[in-house]
Amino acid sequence: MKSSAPGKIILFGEHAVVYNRPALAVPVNQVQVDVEILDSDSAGVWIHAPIIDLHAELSTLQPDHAIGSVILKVLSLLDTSPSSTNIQINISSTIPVASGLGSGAAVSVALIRALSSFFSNPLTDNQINELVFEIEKLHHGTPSGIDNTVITFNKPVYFIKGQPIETFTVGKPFTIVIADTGIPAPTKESVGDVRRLWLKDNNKFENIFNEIAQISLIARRSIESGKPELLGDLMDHNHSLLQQLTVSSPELDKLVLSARDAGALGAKLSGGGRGGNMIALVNQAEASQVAESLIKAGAKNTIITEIK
């Protein structure tokens, strides 16, 4: 039994979407976990993720292991007790880890996918989506559920915590480029710091959270009205607010810089910040340039991809 899960790119409203504001984030196809389940001569669950090291038996692993601890929940609700299942586990992925592209989140919804079916009971998507969420709060600590949205529904996502899911659609295909700093980016920590100065200063911080809010809105317009040439000045404003928010860095500054300068029409950083990722939008012809540039101002890698 094999699953996937794609990637995704927040576009709009990290760091504000966790005091109720909107957030857009899209599906990254270009990058994918895959996880397949065999039967096994071995007795237990067995786990094998190259990509993290991990070769154990469930049982083996602490109890707030996020792998494992998707693993038992899944199991716990199928009704199938680990002691007497016999299987094996493979878990690749091409999502780089803690860089703001869901790879936690796209893990899980894999997971719960392809250990629902090879069980015979699939789940709907809005029930891994609650799963995955449940998950999430092991990684992020408060997350804002918009990586297991986007990752578990594979559409782009217009999200406010607590509110019903609104999946939107792209009025005519845009092109981005991702570049990723190369330095982990822990969303915990990041979330943390930011909290602190709301609860120091509530008004400067809550004004800014209304001004990324707008940018969210007139972004969603402009993606469903086929004007995402508009996105560009938003996403430099936007980025403006973020380095407020003091959740950029000298990296992705710097990258976000060497973006406009190769021609794109607007960049930010991307997810949790203080590392992780940036996105730059671009017309598809200078596509390649600007990731050109970006590996040359210090990208350890990028991603072209279409969102459509």
Ligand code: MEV
Given for the second form:
Amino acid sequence: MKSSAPGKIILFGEHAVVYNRPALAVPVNQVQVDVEILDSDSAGVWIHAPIIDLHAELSTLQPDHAIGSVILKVLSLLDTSPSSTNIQINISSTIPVASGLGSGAAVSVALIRALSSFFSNPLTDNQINELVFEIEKLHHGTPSGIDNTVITFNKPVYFIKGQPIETFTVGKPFTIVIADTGIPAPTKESVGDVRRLWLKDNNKFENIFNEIAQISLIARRSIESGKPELLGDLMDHNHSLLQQLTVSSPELDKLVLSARDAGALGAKLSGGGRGGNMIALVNQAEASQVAESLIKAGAKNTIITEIK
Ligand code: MEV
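Beyond the form predicted alone, can we have the form predicted in complex with ligand MEV?
Below: every chain and molecule of the assembly, starting with the one above.
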């Protein structure tokens, strides 16, 4: 049994989305997690995840182990006792860890999908989404749920916390360059810091969140009506508001500036910030030129993706 799940980027609205403002996110299918489940001759549940150098039997892992705890949760939901199960779980991934591309949520989605199908009890996308949200809460404190939603449904989403999922259509395809600072994005920390600042200066932060909400709304309209070129200015504006939220960093700012210098129509950090990825809107013909400039400016990796 094999299952996979894509990476994701947030186009607009990160952080504000935690405070019930809308945000836009899209799957990134150039990177993905693959999970394979096989019957095994060895006793127990054996996990092989070379990306994190994990080769272990489930019962030898701490109960709160990031991958082990997901497997335990799913097996218990499926009424399957781990001690009487002989399987091998192979996990591979091309999504960089802690880069803001949703690697953790993607591992959970692919694992739950593969395990539930293997035990002939495939869960629906809604069930998977809810379960992964519970897992995200254990690791990230107060997540909005946008990451698990876009990754589970593998569709562009216009997301408002607690509301039924809404997808959006892309009137005219557009190209995004994603660049990784190579610095781990401490999402839990940046979300916590924004919360502390919001508690201290409620008015100021509510106003910033409202401005970001406006940007997400206009961005959705521009995308749906086939005017993606309007997204450049919106990205620049969203980035400056994220700077005010204190979640940018010198490395992210440097990549954002160099993308603009190299001809991008706009650029911003994407995800939790402080590290992780930034994104730039480009004309398709200039995508490689912008990607090369980003590498020269210190990016560890770039991905060119077409949003359609
Ligand atoms: C992380 O990908 C996006 C944040 O808005 C946190 C969240 O929505 O849970 C920073």
